[in-house]
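Here we start with a single chain on its own, the form predicted alone, put down as structure tokens.
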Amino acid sequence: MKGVVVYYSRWGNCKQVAESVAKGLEETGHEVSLVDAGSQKALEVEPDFLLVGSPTRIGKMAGPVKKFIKKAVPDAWEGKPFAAFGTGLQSALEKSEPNAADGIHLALEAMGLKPIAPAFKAGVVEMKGPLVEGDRERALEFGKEVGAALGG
């Protein structure tokens, strides 16, 4: 299957789990396009399965991913699997409050567009980073099990 993995990334931490998460859903055999959020290509893409990711900011997606969702999702994704992603300050993901990755899989899945996982959060040290250590590990073990989930 062909898929893309759009995201917005201000100090880089949420490119490195988008390129990781694309990188687990190459291993199981799919076909992957990365996108940054902002450029006009995201608003072209029509795969057959979409995941969005985005850094938290108080609370909610970055701004590039929330105009994303609104413009380039509506009819042409509808009944399409999507699993969303995101990141956020460990210091919160710990007292689970709330992550773009929340707010991602609630938009998608409100505008007809079929979970396939739940939303994946990976954590950052302070605002700009570094990820905490082990999460590009685990978004790529995320992109493998959403790749598996798939299936071929």
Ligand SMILES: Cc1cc2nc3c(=O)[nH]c(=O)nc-3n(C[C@H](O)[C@H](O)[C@H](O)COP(=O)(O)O)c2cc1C
Contents of the next structure:
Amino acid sequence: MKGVVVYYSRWGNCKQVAESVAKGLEETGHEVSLVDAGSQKALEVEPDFLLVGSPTRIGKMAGPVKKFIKKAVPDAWEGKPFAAFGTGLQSALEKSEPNAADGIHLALEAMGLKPIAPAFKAGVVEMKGPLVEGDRERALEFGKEVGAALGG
Ligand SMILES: Cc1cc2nc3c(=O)[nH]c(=O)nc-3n(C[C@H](O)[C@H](O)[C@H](O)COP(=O)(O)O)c2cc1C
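Please supply the corresponding structure for the form predicted in complex with the ligand (the preceding block corresponds to the form predicted alone).
Below: every chain and molecule of the assembly, starting with the one above.
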């Protein structure tokens, strides 16, 4: 299947997660375009599936991702499979504080898209990173799990 992984990233952490997720999807046989939500470019393909990820900002998704969901996810995508991911401070993750991934999951579900997997969250040690050790690999595994769940 053909899909799109949309992300936003200020310091590159969420981008690394997006790249690993995309790699996992590709390893399970899917064709993936990686799209920076901040570029505000129109999507080149109409995807069979959609993944959206964002850094957490005060418990929520970043502005460019919110805009992407509002503008670029048309009604026509109702019923399409999706999954959400997010990055946030590991200290906040450990306390189960709100994460961008949850907001993205809820927003896309409310638009009628169908979740393929629970929201995936990766931790950063400090605001600008780095990612918590092992979380790139977890992101790759998440991509593979989503890819396997999508099937052929
Ligand atoms: C203004 C601001 C608010 C933030 N609020 C949160 C927060 O509420 N919870 C959290 O876990 N991380 C928070 N963070 C940390 C970011 O999630 C972290 O910097 C980001 O995930 C790093 O990813 P990036 O390099 O892709 O931007 C905040 C960061 C900034 C700059």
